[in-house]
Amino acid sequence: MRKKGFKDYLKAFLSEDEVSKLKSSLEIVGDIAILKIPEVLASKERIIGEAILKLNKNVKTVLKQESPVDGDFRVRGFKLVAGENKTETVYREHGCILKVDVSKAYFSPRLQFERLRIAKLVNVGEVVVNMFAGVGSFSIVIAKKSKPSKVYSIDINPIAIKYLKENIALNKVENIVIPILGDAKEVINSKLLNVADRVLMPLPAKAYEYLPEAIKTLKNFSGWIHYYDFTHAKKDENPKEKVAKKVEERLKSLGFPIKFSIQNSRIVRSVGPNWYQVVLDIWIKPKL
């Protein structure tokens, strides 16, 4: 949906300046779509609503989003506003099936871009962990894009992994995304030692507290990380050399016997005022 088209059309119902507090964009997972409604537009959000379900065919149900991202679970508070009232949808990318119910696991349309570009990094017969799996959406992308060998795929959220399991029959991946339900920690510390040639670690919010997890899971400390963060920067900052010092430092703290050089830095996306998330990639090898 073209927002202009939407505005547009919300003018016949509201005034110039309630059209103007509309600053987010329109989400839109599957046929379901999401959008942040001030609270001084709390009595037009059935009008709102109906007008995403008018200018969107494909869209059956309009929610609320009533809470950011919170908790180890991931997961966002949601208020039906028109259609169908439902959380549960099915959602295609770059040729996959990802099946989500956004209101217990979390999941972003937002990083396609990203987990494409990680796939494309992937080389043949890899052995990839992913330290934060979700619903599955890196690792399916990875394993339908890429020809790895495995792709360890851990969540903490146990809905999140049942999805994973229905996401990897949906898409015929059985024999290379391997699901499982714990903490990363725990589940690197007691499985998965010594067996990556690259680890995913999309969950800002943890991944600076796992970096020494993400440095044991590699073969023999050799391999790459794609570490993620949130910072905050102002305009005299720049958000991936805060983040890449950062990290830098941590590294150098942790003891390990290695080496380790940031390759490329970007910017995944913005979210919020001077918030950003950031991306390394981090080569690591060992100290001889």
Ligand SMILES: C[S@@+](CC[C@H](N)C(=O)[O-])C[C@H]1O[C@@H](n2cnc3c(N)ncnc32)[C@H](O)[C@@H]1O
The other form holds:
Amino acid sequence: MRKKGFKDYLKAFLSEDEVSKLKSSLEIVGDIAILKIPEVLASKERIIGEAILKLNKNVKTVLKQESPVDGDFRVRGFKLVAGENKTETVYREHGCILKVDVSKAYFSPRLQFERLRIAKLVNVGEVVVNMFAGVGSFSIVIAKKSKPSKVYSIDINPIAIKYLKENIALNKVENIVIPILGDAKEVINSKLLNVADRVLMPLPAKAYEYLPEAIKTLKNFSGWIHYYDFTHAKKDENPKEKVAKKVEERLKSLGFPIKFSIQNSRIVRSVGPNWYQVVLDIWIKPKL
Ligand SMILES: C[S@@+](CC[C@H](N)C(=O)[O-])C[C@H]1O[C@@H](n2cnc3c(N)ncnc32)[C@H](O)[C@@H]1O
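Next up, can you give the form predicted together with the ligand of this protein, since the form predicted on its own came first?
Below, the chain from earlier opens the complete complex, with every other chain and molecule after it.
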């Protein structure tokens, strides 16, 4: 699948100046290619789409991203520019199969490394709570690559849960991944208190607010929280330190009988000029 070099290839169909206006890179999910096309190239959409189809024989559909990830369900708006009119596809990574509808539930191939990184941290027999599971990308990779006993996987979007259920069956992890439709706060407070060895919070927009529930779902206030956030950082600022400081203050202010230490932090990806997605791996234990 060719993603790099697609702009060079487009020079056969567009002028150099037009190609330079295409700022974004190509995102490929299964047999769907996604890119942002600026308004000045609106009349060239079809040509660009057809060129991508020709360049990537495995691509069947080219979608233009029309709106950014937004709303509670974290979905994007798309317009078909070439190929089959569809938004559903099958994506494969790390030996896992993920059926997704890119317009109805969140999915990003860019988190591939992070999913495997987390899966490798999971110990045999662990109970994991994924508070914002989507179609199950983290949960399925964890279930297939490690040996957890359960991965409770919560999402508020009914369509994400529908795909999560399909992905559980496709990957034969029915005994491990448990889909739960609902708001993570309500689900944890009503049925997942004091159960987890590890908690995932892969929703930067809400992780800060939902930290109390992440602590409450841990077994005996003991275990790991993988906390995701977005932060702006100027050239002289360290994005990881900024997020760590914010989270340390919040954890201290919550009043739980816990000790904590941020054992690892990393920039997951950059999401715009001076904007970063950061993850903190936080170790929690009870204060004795
Ligand atoms: C950024 S996506 C991440 C999905 C998945 N972990 C992934 O990486 O593909 C965040 C998910 O959280 C869900 N969500 C938003 N608010 C929620 C809430 N209050 N409780 C549970 N899930 C929620 C959205 O529907 C979305 O699927």
